[in-house]
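Only one chain comes next, encoded as structure tokens, the form predicted on its own.
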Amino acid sequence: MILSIGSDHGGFEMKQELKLRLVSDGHKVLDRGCISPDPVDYPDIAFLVSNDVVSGTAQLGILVCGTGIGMSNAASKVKGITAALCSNSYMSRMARLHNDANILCLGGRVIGSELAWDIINQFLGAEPLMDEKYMRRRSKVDRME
């Protein structure tokens, strides 16, 4: 799978670790920054990853900041993006199954790397449910874009 990943300085260390693990698992990973723990503005990174997903350059995206809140807010402003801030594996699985989330947001200062890895695996392993109930709900949200 082709994944786009990015972080601000608050998520830099976690992003670096997760990127290595994703590549080791056979994924192609597009790293959209940041490139050091020096301060950056999270919206810049969120928009790069979001554009990769919307354009089809990447199938899914992963964003990491201190809490995940800023990245989630910024990515969700991009038409065609459903960003999900997840702090446990159940949330990430449901974000894909029920909400067709295409960007996973994580808090690098809130969760540990092993939990983050499990959250990612649940997210990547789930396919959106396409039954009428979920599609109807998603379309209501999409109309607000």
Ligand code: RB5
Given for the second form:
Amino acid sequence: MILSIGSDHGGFEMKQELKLRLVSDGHKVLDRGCISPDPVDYPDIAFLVSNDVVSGTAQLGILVCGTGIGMSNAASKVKGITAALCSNSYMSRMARLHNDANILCLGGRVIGSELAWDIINQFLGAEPLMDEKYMRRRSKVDRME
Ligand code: RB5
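Target state, the form predicted in complex with the ligand; input state, the form predicted on its own:
Every chain and every other molecule in the complex is listed next, the one we just looked at coming first.
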């Protein structure tokens, strides 16, 4: 899969580790920063990853900040993005199945890297359900933009 990944300083360490694991699993990973633990503004990174997903440059995105909250707020402002902040694997699987989320957000200061890895694999392994009821609900969310 082609994935776009990014973090601010709060998620930098986790992003670096996840990127290596994703690459070694055979994914193509576009790293949109940050490139060091020096402070950056999370919306700048969220914007880059969101654009990759909306343009089709990447199939899905992963954003990491301290809590995951800032990244999910920022990415969800971009038309065409459904960002889901997940702190367990059930949430990330359901974010794909029911919500058709296209960006997964993680809190690098909230969860450990093994849990983050499991959350990612559930997210990447699930496809959105196309039942009429789920599609109707997603359309209603889209119409709120
Ligand atoms: C940075 O200190 C922190 O505020 C940021 O990583 C994130 O948690 C914001 O939501």
